[in-house]
Structure formats: C-alpha cells, structure tokens
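What follows is one chain in structure tokens, specifically the form predicted alone.
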Amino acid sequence: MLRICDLSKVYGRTVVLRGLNLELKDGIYCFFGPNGSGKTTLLRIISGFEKPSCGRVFFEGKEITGLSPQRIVKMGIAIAFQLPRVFWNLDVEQNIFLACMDKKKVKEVVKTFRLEEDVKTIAKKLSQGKIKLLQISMSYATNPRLLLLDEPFAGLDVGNVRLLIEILKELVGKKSMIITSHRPKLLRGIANKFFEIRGGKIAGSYENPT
C-alpha cells in the first residue's frame, strides 16, 4: 500500500527524518516517540503538506512524492491534523458535506462519529472533543484508502478518549490508518503494528500486544 524510500527532511541545520525506509500493507499502524522525533513531519510529507529533502514516497505503486495535498486526497490519502482545520462558522453537517459533497455520505459519517445531536451546531460552539471528532470525520468523509491521524487523543478528556477508541475499533478491518500518538497503549487492540521513532529513524517495532 505505502512504500517510503530513503526519506529525509532537514530544516536548516535540524535533521528531522534520516533516511527512513518503510513498507506498509493494509492495516492500522501506530507511530510513537518524543516531540521532535519526526512523527508529524512524516505524516505531512505523505499527505503532501511538506516536501522531503530527499527520498521518495509511493502509494499503491504510484509515486506521490511532492504532489499537492489536493491530488493526494484524490488518490486516496486524507489527514486529520492535531490542530483542527474546520470551517468554524459552518455547522457540523455543512462541514462534512464540504468534505464529500454527498448528502448520503454525510448521514453515514455523522452516525459513525456519534455527531447526530450536533449536526446543526456551529463548529466554533462545539466542545474540544467534538471539534476533534468533526476534524477526523471530515477526513474520513473523503473515503480515503489511507487515513492519517496526527495525535488524535491530544487534548481530549477521558470520556472523549474512550469514545474515539470505540469509534476506531469499529473501523478496524474497514480502513487503513497511520496514527501518531504519545500514548501508544491506547491503541492496543486497534493497531496491527507499533513503530517507535527517535531522531528521525525507526528505533524499534513490535506487533500488537495481546
């Protein structure tokens, strides 16, 4: 599904990714590590929001290195950022509709992400937890083959963490995902494989613990 070859990213004198090589089949993967380890940069490169300093990215056998985010979304990769990007003056239903332009799909997504009671609520009036769900639901609404979630649990209270875990469990086997998190234990029973990133390299990996 996704192949990364000798991927590096340098900002000035700071090396964020160092010759990263990775091959992922369909499934759910968790990338964890300290701040500055390269997790978010990796997702931004895959989704087209950053260009690598060197290296190449392939998705379903086609090179996507350096393509625009718009083209990459059309090819089947969508990202939900840690800091939400929504249309703050539009309601939940309108936000999701703009992501997919399909009223039938909107109903499905609203149900999947437990947003039925909030469809007419303006985004800026939502709780932080609901804003996070809206952001993820908008990315999901594009019907991606691969969904990238950057720190989806960050800033959520216990109740919303549990709700998001419940939703992600329902997506197991239905959607391939790459999820970055400082709390990999939350993804036990969800992710197929865990990768630790340190200093821009894969420091270790293990299968889903039972």
Ligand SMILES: Nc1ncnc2c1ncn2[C@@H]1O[C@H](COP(=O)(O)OP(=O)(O)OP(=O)(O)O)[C@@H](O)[C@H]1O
Contents of the next structure:
Amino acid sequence: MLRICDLSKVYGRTVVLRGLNLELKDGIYCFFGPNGSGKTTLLRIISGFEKPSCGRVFFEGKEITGLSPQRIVKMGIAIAFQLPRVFWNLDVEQNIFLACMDKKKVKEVVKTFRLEEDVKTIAKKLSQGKIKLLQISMSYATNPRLLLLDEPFAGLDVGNVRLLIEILKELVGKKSMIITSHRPKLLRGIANKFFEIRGGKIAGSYENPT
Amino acid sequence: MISEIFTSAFYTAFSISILLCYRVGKILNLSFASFFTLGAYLSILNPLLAIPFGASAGFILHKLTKKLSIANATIFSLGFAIAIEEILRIYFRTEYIILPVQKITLFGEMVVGSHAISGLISTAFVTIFLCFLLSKKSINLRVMEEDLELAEIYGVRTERLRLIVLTITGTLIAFLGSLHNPGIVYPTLGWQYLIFSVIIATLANIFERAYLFAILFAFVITCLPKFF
Amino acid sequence: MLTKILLITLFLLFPLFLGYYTTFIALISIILGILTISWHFMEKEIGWVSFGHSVPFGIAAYLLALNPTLLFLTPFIFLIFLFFSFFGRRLFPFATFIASIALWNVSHYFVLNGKGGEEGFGVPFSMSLGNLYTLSMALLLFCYVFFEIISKSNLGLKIKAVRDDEIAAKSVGIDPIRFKIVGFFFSTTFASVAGVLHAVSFSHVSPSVFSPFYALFPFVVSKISFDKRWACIVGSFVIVSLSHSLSAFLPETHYILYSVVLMMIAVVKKNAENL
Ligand SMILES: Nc1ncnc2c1ncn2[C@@H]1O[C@H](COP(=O)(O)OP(=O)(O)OP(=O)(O)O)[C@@H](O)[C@H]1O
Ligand SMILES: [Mg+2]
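Can you give me the structure for the form predicted together with the named molecule, which would complement the form predicted alone we have just seen?
All chains and molecules follow, beginning with the one already shown.
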C-alpha cells in the first residue's frame, strides 16, 4: 500500500530523516521514538505538507512525492496533526462537513466521536481535548484509505483515550493507519506492527510493544 | 547630478525613519505623511517651529500606540495622520498655499536652495545614524528588532527606546517638511513623499542590512529617470 | 431574509420622491453602499482587510471613461489584490492603501489626447437620474442578496474555511488559493460595478476616485454599522449625507469622522489579528 524509498529530510544543517526505507501492507502501524526523532516530519512528508530533500513515496503503486496536500487527500491519505489545525471560527458541524461535504456522514462521525453535545459550538470555544478529537474526526471524515494520526492520545483525558481506542478497535481491518505515539502500549491488540524510529531511521520493528 | 544626490539623501533619511519605526517601534508609521505636511505649513511661520511640533507629535503617537499590535498601531497612525491634516485644513482655511522657490548655483548646477538644505540635513542624519549603528550601543536596537520579548528579558528598556525612535524620526520628518520647499503646500502634500519612501523601505526591508540597502535603493530610484 | 430585503427596498425607494438633490445624494449613497458590501464580504468572509477598495472602484471608472469596451478588463482587477495578498494578512491593508494613494498621485499625470490629468475625463454616455437610480438600486439589492446567498452556501463555507486556517483547509482537500481567488473576484467585481455607476452618475472621472475618501469609506461605514451587512447600507447613507450637509461649514467633514473611527477601532479592538 505505502512504499517509501531512501527518504531524507534536511533542515538547514539538521538532518531529520536519513535514508528511510519502508514498505507497508494494509494494516495498522505504530511509530514510536524519542522527541525530535522525525516521526512528525515523516507523516508531514507522506501527506504532502513537507517536501522531502530526496527520496520517493508511493501510495497504492502511484508516486505521490511532491504532490500538493489537497491532491494527496483526494487520493485517500488524511492526516490529523499533532497540534490541531481546525477552522476556529466555524462550529463543529461545519468543520466536519467541510471534510466530507455530506450531511449524513457528519451525523455519523459526530456520533462516533461523541461530539453530539458540541455540534453547534464554535471550535475556538472547545476544550483542548475536544479540539484534538475534532481534528481526528475531521481527518476520519475525509474517508481516507490511509489515516495518519500524529500523537492522537496527547492531551486527552482517560475517558477520551478509552473512547479513541474503542474507535480505533472498530476500524481494525477496515482502514489502514499509521499512528505515532509515545505510549505504544495503548495500541496493543490494535496495531499489527510497531516501528521504532531513532535518528531519522527505522531502528527496529516489533510485533508487540515493549 | 547634484540635485539628485540631495534628493536621494532626503529619501534615504525618510525611508530609514520608516524602517526604524517599523523594525524597532513595531509600527508602519503612516503619520509621517502629515508630519511632513505639518512641517511644510509651519515653515510659512517659521521653519524652526517644526522641531518642537514634530517632536511632540511623535511623542503623542508613541504614548497612544505603545500597547497596540503592529496592525492596530498602523491603523491608529493613519487616523492620526488624517486628524493632523484636518486640523491644518481647518486652521489655515485654504486649499493650497504657494511658496516662493529660490534657486542657487552649486558647482555649476542650478539647485533649489531649500532642497540643498534638506539634503544636507538628511545626510547629517544618515551619517550620525550609521555611526551609531557601528557603535556598541546599537546592540539594544538590534535585539529589539529581532524580538521584543527577548529584548525585555535581557533588560533593554524597550519603551524608552521606542519613545526615542518615534520622537526623533517625527522631529526629523517634520523638520524636513519645513525645509524641503516643494513650491506649493496643501493638506495631502506628505503622501507622495511617504509612498515613495515606503516603496524604498519595503525593498530594503527584504535584506538583512536594510538601512544600508535603503541608501542604495533611494539613490537608484531617484537617479533612474536621469538615464531615460 | 425576505423581510430585510423588503425593508431595504422600501428604504431605498423613499428618496426617489424627495426632489433632485436628495435623490442624487441617495444615489451616491447607494453606489457607495455597493462598494461597502463588496468590501464587507472581503473582510468578514475572505478575511482580508483592504484599505484600497478604491483601486477596483477607480480603475473601473477610468476604464469606462477611456473606452467602455475596455470594461472587459474589470474581471482581472482581482489580480492586483492577489498580488498584494503575498505580503500577508498583516500588511495587506497597508499595501493596498499605499497602492491606492500611489494611483491617486499617478492619475494626476495621466493624460490622453490632451485630456485627463487633474481635470479628469468625461464619460461618453449619460442616463437620466431616475433611470440611474433604479438601476443602482436594483444592483445594490442584487449585490446584497448575492453575498447573502454566497455566504450561506457551501462555496461560502469553503471560503470561510480558507480564511480560518489555510493548512487545515489543505488537510481536508480544499485548495486555498482557488477559493481566495473566487472570493477576491466577487469582491472586486462588485467594487468595479460601483465604480462604473459612480462615473456615470457624475458623467466625469477625476483622480479623486482613488482618494482616501473612497479607500477608507467601506472600512469606516462597516465599522460604524457593527459589521452587519444590511446596516452597511444605512451607514453609507449616514456618512454621505453627513459629509454633504456639513460641507458648507466645514469642507471634507468626513475625514474628521474617518480619523476618529480609525483611532477608536485601533484602540478598542486590541488583539484582533484581522481587525
Ligand atoms: N520547520 C523546521 N525547521 C527546522 N527544523 C525543524 C523543522 N521542523 C522540524 N524540525 C526539526 O526536525 C526534528 C524532528 O522533528 P519532529 O517533529 O519530526 O520530531 P518528532 O519525532 O515528531 O518529535 P515529538 O515526539 O516531539 O513529536 C526536530 O529536531 C526539529 O527541530
Ligand atoms: Mg511529533
């Protein structure tokens, strides 16, 4: 499904990714690693928000390196940012509607993410945790085949973490996902494989979180 | 060529003032247009009057905008500019006033006398400012340009520095307005000089050493018509 | 919405029966009302504050005066704003303002076939006041309804999304530049319609169409109308009639009002990013 060849990313003098190779089949994958190891950068490159310094990315056999984020979303890859980016002056319903342009789908997504109480709330008035959920629900609403979740559990309380895990469990076998997290153990039983990223490279892959 | 040099010195001083206000004072000072006009009107009474009036206008502008964001401060300066223009319009009660222009001969070239004086004053200002930039004291200015909050943490008295910048540039522009006799004075006179200088300042601001590039661009732009 | 439209129509019909001078003042207010509503869309929906809406307004007026066939150029005026949008939202107001002042100064030197310059150009055709009034009124109502519908439609929602966060827009598949262009296009096109009407009603175009009076008019009116679209029409009537009725005692009264509103807004709206 996703193939990454020799991917490198350099900011000025700092090398963030150095020759990363990866081939993923359909499934759910967890990336973990220390702060600054390049997880976010990798996801941003896959979703088109960052151009790689060199290397190529293929999705379902087609090259997507250097395409604009809008094109990549339409091809079926959606990203939920680590720091949420939503439409601050629009309400939750409108936010999700913009992602799918389908009233029925909005109702369904709102129900899945338990945002019913807040459908008419302006995004900037939501709590941080709700904003995070909204961000994830928006990327989910674009109906992607590959969903990239960057630190989905950061900033959520226990209840919402449990809710999110339930949602993820339901998606097992239906959607492919790449999830980065500092708490890989949460994804036990959900993720098919765990990759450790260190110094901009895959440092190891595991069947179970350690 | 001599008159072009005077003119480019004049525009250099004007655009350096704009750059200083923008980079240090965090305001795109549109009031300069009316400070200039204020000076031009005061020159009818006495050119030296422009100094106290310019200084106090700059001071008032600083006091009223010191807590505003860059966009709001700029909008305020626009309102302030219009207010000064209207006061002038009401006080002098004429559409325009014609002033006599004297020409003098310098190195075999006819030059408008007042332009020579404003050019010399501008050159003096630019020279002093460049010397200041080379001195150690300019570090405060640099820090403030980079980051206002950081400057405060390092103990730079940012508010006082802003006051000094706005007052000195205000004085300079009003004084230049009173010296740079264009032959006719009307309430919206200053805008054309402001626009020209803003364009120079915008081009210069692209570069790290904006102040030096302001000199270059002012010279190039004023001398360009000479070559066509 | 229907009641609002009805009320506005009644309000606009009223001056038709009040004699030539009043009708003329009302006509100018209507024309500047179109300008204000187009500006209001730009600020509220697209999120760009322009202090240079006199640019499309004045350019369209000049094009009409030079040669009416040149009006085919008006749909491209948005390119000017698109260019200035590269300065960023913060500097956009001032970039457009400087552009309008620059045009104001330059247009004094614009001479063609011995005409133009400070005097300006005559407009090649004229219309009776009644007809012009009805036409402008219809266009104002159209403009109002058009923007009201757009801002409630999916297109409007996407434009607002781009206003709020371009990166978020990209992440759900909305092309920010495309919707910015569409928005700018609507706004500048209606501003140029206002410019054409203005030129016809004075049957004359002079450099003053680029003056700060027109450049800042929509901003001031929109602010004193508390950012309500329907109130912009009323606000436009208020400022135009104030400036005309007081001009006998105090020339250019509106500028005093402008300066007060500008300074007030700057102080009151403390931490507003887009004002
Ligand atoms: N725009 C940028 N300019 C310069 N350096 C950058 C930029 N973006 C990221 N970096 C650098 O890239 C490195 C990797 O950042 P990245 O956000 O990908 O790490 P991460 O693995 O997601 O970390 P975290 O666990 O903290 O989220 C960091 O050292 C950061 O300083
Ligand atoms: Mg990260």
